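The form predicted on its own is given below as one chain in structure tokens.
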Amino acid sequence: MPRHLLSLLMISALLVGEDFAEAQQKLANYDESKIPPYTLPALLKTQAGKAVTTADEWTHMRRPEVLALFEQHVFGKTPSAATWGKVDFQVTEVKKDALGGKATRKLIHLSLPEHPAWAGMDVMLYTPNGLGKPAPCFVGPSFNGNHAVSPETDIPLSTRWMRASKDKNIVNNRATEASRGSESSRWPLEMIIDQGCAVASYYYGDVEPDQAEGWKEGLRAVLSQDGPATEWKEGDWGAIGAWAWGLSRIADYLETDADVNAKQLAVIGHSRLGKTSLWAGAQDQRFDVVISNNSGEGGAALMRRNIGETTAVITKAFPHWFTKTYVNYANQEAACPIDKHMLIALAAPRPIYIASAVEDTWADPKGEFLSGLQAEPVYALFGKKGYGVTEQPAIDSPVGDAIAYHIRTGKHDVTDYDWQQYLKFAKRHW
């Protein structure tokens, strides 16, 4: 059958979510010389047409203009603290001998006293024992649930509604007594906690279910005037902003806690949860390092490439994860005023940490370093280097400073590969 007809009977199906995504990835183009030409959006020159050569004019003309595109055009507008009020933070257990006696474990619900309609979020840190200071720490979403991250049986098991999985032992969308432990291998608490690093994280699903009509559920609907009967216009926050929104309420806490250096933190996402985290990087900057994995389309890659994974099929497949604009770039690339470049660019002047997989083509890893290249000038102004080279490097072989890339062996995941080379980065910077 040809390719143009096979494509047709798929959209006409009206698959969804990772079902049509998957399907997707069979069409998908893959081949560099059928990228067809692209322009990138101009990155030091204001809506004006001003040419923004220094450091501050970055600062205080620029990119408020690139953060506004963002929230316009792809991620929407994040309410303002006033919408949802004081945030609670209750310690429900302290565990001095995690992990075997290296680490401390506490378990803190945050919740909003004025919006009870929302269940609130189960936050898991564990911070190392006899450090004798506070501990930078990392700070990412999960895709399953704390009792997926750690291996340890005594955390509670998460009773929210989950993608189905049979890998991940998810039935009916709900966690069961073997899951856990299903996602620690992207968590490697050991090795964190043995370089003096602390880890936060929380189960992305608390804010909002990762499905098209989740956000009924979620905080957005319980913090929106009309509740589950909204109508998301153009420019209104999609379910990224919502989680980066849990980012950055972990961030609040952390604040609190003497346990933690809060002027060191780092927030690291993979996939859907890596464009969280770029998202949470932009618009809070207590996040002193910024890490990327594997975040492909709507994350670091370029989407005027066209490879892989492209802007139709991310917004059709999961049109909810973006404000609503955002679809009307589906073919249309071009026309949006933004690219992932200027997401990276938003990081600086703070170290930006991009990473992608050989075998994971549908994330375009070419065009996620393209993004990190592209963004260079930007840290120039502030006096900091990036890549220090201008093509993709060798597999398994990092580079750069300000802004680092690699490339490594394998699929599309966390491993601890990418951890050594998280760990080294933060460190050096902090």
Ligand code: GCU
The other form holds:
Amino acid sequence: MPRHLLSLLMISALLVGEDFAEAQQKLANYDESKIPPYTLPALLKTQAGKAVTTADEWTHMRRPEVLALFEQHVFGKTPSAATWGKVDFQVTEVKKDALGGKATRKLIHLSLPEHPAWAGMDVMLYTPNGLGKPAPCFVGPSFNGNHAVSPETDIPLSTRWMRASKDKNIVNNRATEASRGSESSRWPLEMIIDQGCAVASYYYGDVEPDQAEGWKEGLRAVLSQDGPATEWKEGDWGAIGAWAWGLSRIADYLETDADVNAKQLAVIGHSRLGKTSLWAGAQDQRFDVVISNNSGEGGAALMRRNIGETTAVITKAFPHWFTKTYVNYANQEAACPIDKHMLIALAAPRPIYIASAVEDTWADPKGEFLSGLQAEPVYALFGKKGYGVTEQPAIDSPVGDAIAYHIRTGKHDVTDYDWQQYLKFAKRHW
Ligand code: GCU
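The form predicted together with the named molecule is what I want next, because the block you gave corresponds to the form predicted on its own; please supply it.
The next block holds the full complex; its first chain is the one shown before.
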């Protein structure tokens, strides 16, 4: 082994969390020919071995099984509604002339009256003015809060814990005035509004800070019957499950807002939040369009392809994202009863878009493509078409019908190009 790799290995052994993941990016395999052979778990066969041949059998027999497998082995089970009880929505601001008069901006504080220990979450909603009908809406979590998503400077600054970032001007794990708009390139609000669509977002850290011990200060501890001293058991929900829960609570609110058509909700997320949008879309069928942007390992990428990030790396760097069981599949992917084509299939027959970026090799673009391809037999049961191709398309050449895909020029990010495709895709289905 070259000496620089050896020293990287030794350094990375001492690292944790994001730093560990970053060090591993330099050590990972990026060579297709070095991926050991694998067999994907059968999608259209029940756990008892019965072949699934109709949409009805998928919906009533196999789908519930697959969902339960993801709960048990990957993301954990979201508690029942009785656990959190009533959800309160308080509209704290309505600004009718937002974005130069194009939109109405609302801020909504969402809380759980039966669980006051949870500080709640602040949803930001932009709806187009003058549309004359309730707008379809994109719903997605943000990495840095409403003030970072919007270019408007009159939004309350989030006071919650945030991951350290010099780029985003996060100081002592808190946003600063200089953090305003730091995520706005990923949320082209005017473009979305101009297309007659609404956008609703919340800061994922409102539900739970994104760090290994974050659950102690988040919703999971508050809802845990044993209080914050709980050790998470196999099958209990992880942080991705909690963040996805937040997206479903936004859907609850949108059902009460006359400016939004709550029958037309696209759930969208990038990277770790793309894993989150896939899981939210799998569990909550009110999201009638599902979008995964560069979601990678733990998201759309097939876990059995050992290229880029692996199960071993993600469960070591980010153990809190998943249920405790998932770590058992580090270097043991073949033993896992699911792979990510099954996560895509959980969206069926609803339209789903999977997007990659060519420089985002850590996320395994080809593995993201293949999961959609392998989910096609489930869509076919509903008479729905998938990609229409069997090989990854050329760069910047989107393909697909009910399952769509593109690989864009550039790096791990959300760009205007991505949004242009999502808008076209969602509007085609709405
Ligand atoms: C890390 C992690 C990825 C994740 C990404 C992100 O790179 O290894 O799994 O998708 O962070 O969320 O930005």
